[in-house]
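First comes one chain, alone, set out as structure tokens in the form predicted on its own.
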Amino acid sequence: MNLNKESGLQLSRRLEGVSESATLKLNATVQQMKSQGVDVVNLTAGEPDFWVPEAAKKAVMEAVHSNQSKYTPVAGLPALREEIARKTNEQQKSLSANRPWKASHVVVTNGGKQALFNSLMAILNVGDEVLIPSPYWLSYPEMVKLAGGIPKFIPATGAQGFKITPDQLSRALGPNVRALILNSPSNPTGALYSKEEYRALGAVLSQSPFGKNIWILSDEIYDRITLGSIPFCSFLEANPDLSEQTITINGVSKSAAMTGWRLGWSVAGEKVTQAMLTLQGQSTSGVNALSQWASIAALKLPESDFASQVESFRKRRDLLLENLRKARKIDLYTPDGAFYVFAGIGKYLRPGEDSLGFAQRVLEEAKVALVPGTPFGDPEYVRLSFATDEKSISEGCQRLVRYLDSV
């Protein structure tokens, strides 16, 4: 859309070609329908339905009563940065044994989304290319464009587990490539790279003449939600030699069900960390104090406190797949992480239709809200979230299967 067609007041050209978030827009539509009394089953939201940990709630109340709610440092509360560095070191033991991250390498941000945006703004110049495996989280290419970069997609099909291969990465590299974005476990596919797979990708970067000039943005926001036999592996656990060019991004939104608290972070080398601090200092400044105190408490909790949530996600995934398999023309892949199923609906598309049109008619005719795969890079897929209760999952899938059997 050309925002500057008419004469008069002008908008920034950097917004041309940038789309609003399709998932946020769709979820708002669903909420509006529900407020009007429409019986819609919502399988769109990337938001766990579990409550925030009690320890985090208690920490907020204590912070309020002790008046710990003033401006915070741009980079975040020192105690929170220490906790984030500790967590990251535990997940990157191959690196931290000799070169552990410190609090000074951490920037606390308004959700993982801001950490990604800060990173791209800090490393990209106009015209720089950014490699993005496709399907992808829909905000990646839009953020790249806002930062002046050019998204360059590497297709990762269902047949290859929605993961790129070393050969694909090698062929995509070039003199104009400045960054590679990796997301494991993945939104929207639930794909999870093993340590061996990450090590093979890292070897390509280390051996390529272009590799030393490429930043790796490792989005690890779903690190705790692993549902299969493959354990979570941080990119730098597999490739510690690439620490100077890797930015690890994470947060508490998914792992601790603290979506509305908007607390994320980046962990990276001093040079890029300082650049991101400069950006944040001139934009949002420090994250709100109460979220930071809550996150300190959440990060101190043992992994065992979250085991029941992961088991619930596993049961919900299996329930969703069991129901969807009754629609024989759906292509299904079992996700190893996150809380999404990325389902192939190409055999149900009408002439000239993509998943946007498919999702719209399923919403209107079956009263089930799905996320179309088109904004995620695949027009023949839809994303279904199982971050909701089992009753909604069963009802939504049954409505969808009945509808598909009738068309």
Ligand SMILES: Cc1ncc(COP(=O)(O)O)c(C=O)c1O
Given for the second form:
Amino acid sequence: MNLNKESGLQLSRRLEGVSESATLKLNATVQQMKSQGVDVVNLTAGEPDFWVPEAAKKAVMEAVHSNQSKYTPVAGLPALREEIARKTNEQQKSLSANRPWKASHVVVTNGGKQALFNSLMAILNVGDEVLIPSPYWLSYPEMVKLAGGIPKFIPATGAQGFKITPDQLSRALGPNVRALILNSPSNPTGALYSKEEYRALGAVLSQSPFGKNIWILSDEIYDRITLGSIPFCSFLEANPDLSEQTITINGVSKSAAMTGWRLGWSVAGEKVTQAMLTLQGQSTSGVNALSQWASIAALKLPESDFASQVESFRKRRDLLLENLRKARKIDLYTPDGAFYVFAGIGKYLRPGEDSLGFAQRVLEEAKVALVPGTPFGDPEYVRLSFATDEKSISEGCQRLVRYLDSV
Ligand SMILES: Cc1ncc(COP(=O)(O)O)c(C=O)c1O
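Next block, the form predicted together with the named molecule, ref. the form predicted on its own:
After this comes the whole thing, all chains and molecules, with the earlier chain placed first.
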């Protein structure tokens, strides 16, 4: 068989119109340039540059030596599910005071990504609409399409802090809407909803005739990384009455710097949890046992163990903003969480160009890698990550500003 020759074999129509992950692709290009010796400053990182907690490494070694590495239950190790239920209850005290989550409500998944995918596959039928505030994390619409749904965007502009208003949500609701995806703190904007803001959105759902048929997927993967005066608020902490229709999604990737361990989870009611378990049981089964042991250890660590990382993100954010302000025509918004600045570069675009073209020429001419905003729903923005050292942030911004001043 000639493997290089295009065969006439058909591929699934399911993937038509679904895009490849632009960030993963860009990262591959940057790595390739670096391996060829090109001096690129990389401001694309979607992961913390801190090391995995020592306690997590130790737990893995112990698990290896004591042979705790056989198949685990599809839903995850009981001790891990307990730990996740405990963490979620702590973040949702106004709900858990009366109705605490139990281990049986938790599904441990391969990263937060699989928890989102499981959720959408479990709740959507073909043609169901899913509301997504825009800008959004780029995988949401693609996952919705894979699950047969139709993404419907609610624009959240920089002028409104990249957050949707109750009025916008109310106008977006309708008989075909099956789900709403919320993400706070947000990738790519760093926007963080306060308890009052989440309460106001919850009130719209409670009062709308369409509200009770809508699932809320609350992606809380950046929960620990809050940079300003607004504290993190879990959606259900603000809206305990919506617990039956909310799926909380989280993981250790960003909060414990454990991206490569691929461990996330969903916390939700019995029925949807069972549906997700059926799906996972027939696809990936239980997550890698060693990652689960590591995550139990990471989840047991006190919040204070991570304070210096958060402080460091805060310093780096300020450094990045201070340097970028030197570019006169860039539109900047201060992120309250996560580790990204979503910067408006509309005034620098050439006729017919969008952020993809802009990021390409910045990479080629200024040797700075940025993520274009187009796949996040905004063609006039770029995402700069400050999950990197201060020297790279300063150097990257200086190169960018110098380039922008010269064009
Ligand atoms: C908003 C958001 N949700 C979910 C994920 C997926 O996380 P994980 O790496 O745990 O699959 C990411 C990762 O970039 C993200 O930014």
